[in-house]
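First, one chain by itself: the form predicted on its own, in structure tokens.
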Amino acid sequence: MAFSLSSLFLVCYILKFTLALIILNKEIETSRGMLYPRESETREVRTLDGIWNFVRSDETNPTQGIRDGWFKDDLSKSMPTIPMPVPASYNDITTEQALRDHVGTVWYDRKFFVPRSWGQDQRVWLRFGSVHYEAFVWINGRSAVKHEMGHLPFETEVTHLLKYGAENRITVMCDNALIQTTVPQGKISEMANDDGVTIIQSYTFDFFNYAGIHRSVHLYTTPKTFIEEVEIKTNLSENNTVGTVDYSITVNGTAANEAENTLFARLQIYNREGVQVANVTSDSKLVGSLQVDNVKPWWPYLMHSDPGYLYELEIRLYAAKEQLLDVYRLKVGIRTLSWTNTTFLINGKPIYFRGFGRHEDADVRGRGLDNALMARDFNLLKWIGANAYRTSHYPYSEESMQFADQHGIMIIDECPSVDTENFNQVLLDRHKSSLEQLVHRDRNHPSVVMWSIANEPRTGQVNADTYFQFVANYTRSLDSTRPITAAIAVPSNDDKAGRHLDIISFNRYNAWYSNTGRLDMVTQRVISEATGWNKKYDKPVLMSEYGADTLEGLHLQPAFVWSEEFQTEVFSRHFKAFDALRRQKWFIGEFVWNFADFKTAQTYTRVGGNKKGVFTRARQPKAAAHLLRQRYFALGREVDQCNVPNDLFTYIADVGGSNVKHDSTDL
């Protein structure tokens, strides 16, 4: 009997373990709408950005506000409030440690007026650019929308919730808690402290879990029948002289008389000077294409004298009898992408990526949208000669995507899956949902050239093969025009995900996390690892992260860890490896970690945050930035025949026929 009971327990355990490993490729609910709010002849846009009222919930009682109905009236009538800027992370705004490290829910509210005219024969929408991590929204005490997934937009129609020609109130509850089935993952635990018990949020990713209303909040109007979706795909003729813009338009309509009509659209494409270069009238299917003769393709920075060329596509939606219903405009870059097992090409020309991993991170505002900071970052990207970056480790603001389009900066667009492990059904469904929302939002951006489905996932674990097969194939079903990658940190021999990718990206910190301080153990290890990835999968390979923490102003000779000299030496040893790998053709890019210093959770290995930036958190260059600038422009001149800046080298001396480097002709 004892044997049979123990056998039964063993069978039950094995069954439970086996069931936990079963992952099904379920259907995912897809998002709708999400066109970026733009004014037109038929649309109005207003922002709700500014100073909101703010309340931090008791960590031990996070649902109190729901139970007590804080959303039914002004927050100030339930709890004392403080002023809080939107957009911004709330963590670093005040001097309170409790708010900086808060785990759980916080509340925002503010008042706003809606014009009386908005209540007449149109629809009104509320749109958030991003709330981290989970958001609950009420208008005038009535539930409006709920959304889970930081870093991505959401919207809802609020026509029926508003008071027109009167004051309204919006209330938002935000929850930053991360658990094993959120994207990204985390853990919540309780620990004893000097006052009793405290809530601890832990996570394995190496950046601070900033939270709050991170991006702009908009109210906008549409006609009752309006353009809800626009999907654009572009192509070029073999000699890049003729461009094709394929379009698909989805309409949302409510009025009975409009629904009975046959709808059609007139589309016009205008060049940068405002001259119409193509036009077409669609049929009722609202699907078709436009041809642009003598096209100016969208080229990356430094690959062409006029990079980032954008056309404007104007869409006018009509009902029968030429009744104009809606007008929407968006920028279009005409280009092609293709890839083989050795090469990545744009407009038929091979690409060598040179860029960064980055973070949306800055003093005070945290991860909040800041247009001045964004403009500064793009100026620095162009100053240093980068042509790409990865949105590590989450989608960046839509405004930054538009900036990248305009400046010709290529983007590896990454979903919020970081350090993914403990693969299970709920996690898979949310992971796929994050990618669906990301692709939906960014599919029309010419700057987006790859989808990254994860950063440093535990791809050696049981179930990683099936899990990432489902994730990669789902992403391809959403968009087959771009290759799929993931930044992998496990050794190639242990990896189970790479065979499902199109491009292999790997992260490795030689002389830092591996063989710390050993500059003589960098070059050959990078060459060997990259070669191992290529031999295993026979696919293009790029190094998506390398670097070393560097304390600005610390100088040590000979080079020593944390010094600016050490960071420069680490870069130089990697450059030697990259040049050897480039001769193999299948090695297609190098990405420094990181663009700028950024904040992390508190740990004794981080002095105020991660210091691997080439720029400080205040966006000033460290010594390695000047070395990197010289390399990136040298590569640009070799690979893309670009011009180099006159100030790339500092004048040293005129010493006749010696080999002293003193200007850009010495490249």
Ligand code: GCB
Given for the second form:
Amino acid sequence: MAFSLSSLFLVCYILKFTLALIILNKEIETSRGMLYPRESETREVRTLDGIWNFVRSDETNPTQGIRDGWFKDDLSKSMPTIPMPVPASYNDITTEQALRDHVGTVWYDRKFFVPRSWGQDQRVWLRFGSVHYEAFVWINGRSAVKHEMGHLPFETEVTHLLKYGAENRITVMCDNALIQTTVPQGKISEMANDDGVTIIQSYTFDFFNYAGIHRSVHLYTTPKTFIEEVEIKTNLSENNTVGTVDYSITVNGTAANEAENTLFARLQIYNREGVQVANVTSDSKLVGSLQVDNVKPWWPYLMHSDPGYLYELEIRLYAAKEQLLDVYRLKVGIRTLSWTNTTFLINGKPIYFRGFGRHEDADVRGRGLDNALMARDFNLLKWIGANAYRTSHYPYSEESMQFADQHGIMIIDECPSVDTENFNQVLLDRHKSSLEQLVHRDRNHPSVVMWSIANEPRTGQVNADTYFQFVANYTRSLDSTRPITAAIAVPSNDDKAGRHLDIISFNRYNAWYSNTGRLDMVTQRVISEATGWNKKYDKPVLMSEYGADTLEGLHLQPAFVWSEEFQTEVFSRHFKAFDALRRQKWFIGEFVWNFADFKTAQTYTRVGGNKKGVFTRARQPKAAAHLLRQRYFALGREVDQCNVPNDLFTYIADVGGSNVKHDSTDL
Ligand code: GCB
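Starting from the form predicted on its own above, please write out the structure of the form predicted in complex with the ligand.
Time for the whole complex; same chain goes first.
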């Protein structure tokens, strides 16, 4: 009856493999609080942005700082430090290759004062807009908070850790290592180099793994009992004349004299002119609804003459006897979304998306928040006539979400799951957590019209079906008011995830990765691939990526790969396909890859990064930008009857012929 050793191994192997295949839809920890820090009558906000001290750990000894207690005193007492701006990625700040390509932990610290007044009768919170990928934070040498997941905020109460009317120290350790269970996934390996061995971080995704304290660090105060969360949902009457704003408020902290059942809130809505248009007093459940008559709905850019209309919702939290506890204000756009198996509607009107895939990327700053860059990008989006973008391939800054609300730019909001494969339990839990954190952060933004649960997941693999069923259903359970998509690149025949989505997005690079240079092999292929997706799932379809790398200033006629002429031609061949598809009704949008050139890992297919930008990395237009602009405004005019800018066409000649386009009246 004896098993041979080899059959025992085989049994163990099969058992291990089978166990790895079983993934369960487990409960995961959910976020709390995280309202964007705003000043009010009851709250103060200050930022800790500026120049911090910085140390790169030894790659072969990433936990040295923890063991040696670098957080217990000034970093400079343990190691020589260099100045490092916050917010910014650290990678491109120095001239050192070792820092650019560093794998593992780095350390930051700085000093700051906390006013004496903050020590009385209030609470103090520390909030990070994002640290990529994992953060460990100490205040005055004591552990304050840990957080895993780039591009998403986290916060903690630090009331008990601070010294009031005195100097304090904050220390942050940041780890950029990506492994098979992080979101996104990566691999760490050791490789021989000329001096011994070195640690290599590899990843399949096509953008540089920038790291550091990427967004602002805030300290803010709240009263002891305060508004911790606000969730709003908006609706419109059938003819869009009456708006409703459903609210639900969560309060944190209940002092003895503020028994929970005596709390109530007064909510007021103000229009853009500051005139009050609705108000209500809640009961102690802090859940209810406001009604806005003669409402101005939130419309996307170019879908209406007054896009991005925002009201201000003012929430005043009271304890018994009208004692004002807290005030928080929030911008609100009132709109509805609905979708069928062919159409996606906003305020009852079908949407045709004309947009971009983007990156948060710039020279020197990497993925660090930069208000000047953000403002320029929105100006370019409006100049080119786009009405949407996808936050490929991770959540973008909260400040940019506020800009999108204000400018009427629709957002497909993507979590940081990219090229997801080798589906496993830890990965699933983290993936769901990334969506939970994203939905929690962005649920009140009118600009967010769709959740993207992944980019180019390997949806042909074993387990993809169950895995994406869990991820999609979980996202739906968090927010049923927005449709769910994922940008898929496997052929529709192989895909196992699409049936769990509401809208199908697909990425394909005809004439680039497939049939390179063959401009005559674009149009029909795009039409048939989109049709294949629709046939398989009977859902609306959009093209979420297409494009061609283009070296600014390279001109080759006839069009040749990498030239400006080629990018222009590739776009034009796609436009033809999109126009044929638009007649099918279920085709709902086109997204160019990419808005601007961006940095990637070093490979021989990338010349200084990915050059598929319609704009250069310095945010100047390539030749194709002008063509795209003409198309996006032409679509706006046809689909949404928008006005077109006077400078859309350059005057050529007054030939008067019926086929000659010489100004925008010819559209
Ligand atoms: C894709 C990816 C995107 C890449 C792009 C490219 O399919 O989604 O992240 O940058 O292709 O240019 O290769």
